[in-house]
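First, one chain by itself in structure tokens, the form predicted alone.
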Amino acid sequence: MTKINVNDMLTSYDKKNLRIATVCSHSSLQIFNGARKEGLKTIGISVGEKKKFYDAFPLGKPDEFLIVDNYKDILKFTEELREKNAIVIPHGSFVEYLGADKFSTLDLPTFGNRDVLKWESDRNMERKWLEGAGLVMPKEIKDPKNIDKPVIVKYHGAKGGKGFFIAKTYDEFKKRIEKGKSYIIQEFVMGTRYYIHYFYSPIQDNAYKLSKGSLQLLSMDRRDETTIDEVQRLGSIAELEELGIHPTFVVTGNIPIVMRESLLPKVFKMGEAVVEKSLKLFGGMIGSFCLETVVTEDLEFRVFEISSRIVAGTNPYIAGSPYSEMIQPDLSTGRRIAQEIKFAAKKNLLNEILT
């Protein structure tokens, strides 16, 4: 992997005229809206054509568009974007469609630590990270022949729930697995799903203090997934599978949610542990991240995944969540990112949050 020298790039940047750039997808509306609230100009990278729906949301519309034929063509416009003092904000669609390897070598100052990508995209490395932080993950089944209860099978790098499936026996697994793909098998944990959205600042210590910087809790959501969330309307899963209808986990939307307050100390302990372990493993995460959890009936957390950037589950909270409202009114994750960039520019600390 080519190491990007962000310090060299920043020497030519006008720190008083920084621009926020991201791909027009996923969580871009709140990224552009948050930057606007903080007085930063924005660039929307639009694949194929200028997206007309932005005209319906003037407060979430980028100040200008960069039109590219496909995601890989973004690499051809890095010099133009640098001339505009652009700072890239990664989100799920941006990284997934450009590809983690190409994104890692994108010759532009990028918010966050790109070294996290290999830890996040490889599920074995992800488990090493999370369990090393002391978090409890669903048990992993190494040999599919040992499947004797419901499990969930996940392909490496699968995003948005696509590519997940449930199996209850080895025979079911064999029928549905795609040959040649890397996967993991986890026990299917019964409980309530909570997607917890944090923000870690390595340069500010005005929140939940860590060994370096501080941690904030910005919001929570749960996902609306097709067809698993509606399949019960047609009968039991077992009955449907006999007809060849298998539940899927493709995310189509997100639902706001608030957790019982007595669980919040555990939420912060988990976030703290993950950040502290990341500092030791690869120099630390930066900015927004999400722990994807299940809370059991015994009120214990099982963490089944981490997303180390802004995730679409923050989109219900463009005007602030019940948690972010107690930090600052009208605070979205997109706005919090813009605030961190402004603070770093003012304090000459951009090299601490950009890679």
The other form holds:
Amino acid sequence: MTKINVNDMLTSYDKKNLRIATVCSHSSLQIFNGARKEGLKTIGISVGEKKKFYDAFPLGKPDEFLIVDNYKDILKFTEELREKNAIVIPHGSFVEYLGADKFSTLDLPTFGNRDVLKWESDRNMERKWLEGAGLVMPKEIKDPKNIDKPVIVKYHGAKGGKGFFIAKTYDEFKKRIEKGKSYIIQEFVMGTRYYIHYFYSPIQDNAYKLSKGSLQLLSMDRRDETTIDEVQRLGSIAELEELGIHPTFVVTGNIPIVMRESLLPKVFKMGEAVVEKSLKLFGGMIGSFCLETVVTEDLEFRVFEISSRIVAGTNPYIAGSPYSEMIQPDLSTGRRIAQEIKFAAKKNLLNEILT
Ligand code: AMP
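Next up, can you give the form predicted together with adenosine monophosphate of this protein, since the form predicted alone came first?
Shown next: the complete complex, the earlier chain at its head.
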């Protein structure tokens, strides 16, 4: 359905004057900077006022601002944005602020396949997709009475890991669980975390080849999460738990990282498998996506989440990463998105990458 709309919308577009529009948050500096490097004009959608901090970053500042009273008001400006040939680049905050329903029906050409949303936002469908692709996810514990090793309890709809907690026994679980909230219990995977940033192009064949198009590895990061990542400065987690101080998983930043090179074949196999499965399930995801993984001491990957758009973990790499440097110097995910849009516009393939 969205495909038909996008074709209609694109007929009135001046393909030589496309503009990149996104919400001023999350990875917007990178998206605007990447578009600028590719010679595309940009529109920053900002609530209330122009965000002053952009003045400090002239190369990451949008060419113009669209000021809205609140994010839902974007819906009132879709015609104006279409007149400006705007293409929306969704990021995590964009989807969250607008709400998944409104985002799905937003009347603007949007980078990526919006059908992916229902597959990643419902934990059961996400599991069906990722396990169906052959990836190994952390085990789910259906009945808390069966907790016999460390688990992580995740509340539904919790943003940025807020409120998640670790339990090692059923008693601990009972003490911590908040009544009336729905949750899942996952095995807490021991190992080291890698958040892997891929880019899938359904229309270009110049990278790791898939049945349709090709795949790139642009970068990877590790999230910095408060308080779990630094709480040990105060004492061991066990000691702190005794005092009623419980670690949390709220993301505050991102740390650049590379992986031992011998793991890269597995990284590509995982990326390939999720894209191929997505092609079968819902016509394929498009563009940037991230697999959130833990690598165990046996060098096995456990994938606990997928994010099917640009993630903030790509922000350390505005000037390129150790991986993207071997594709093209100075290549960020934001720039790669702008390149894909430019390429598609030139080849008349915009309807293959926008919905
Ligand atoms: P999520 O919202 O699922 O991305 O989880 C938030 C954070 O919790 C992650 O960034 C990890 O640090 C941690 N985490 C999530 N799932 C697991 C797991 N199964 N095992 C270990 N750590 C996890």
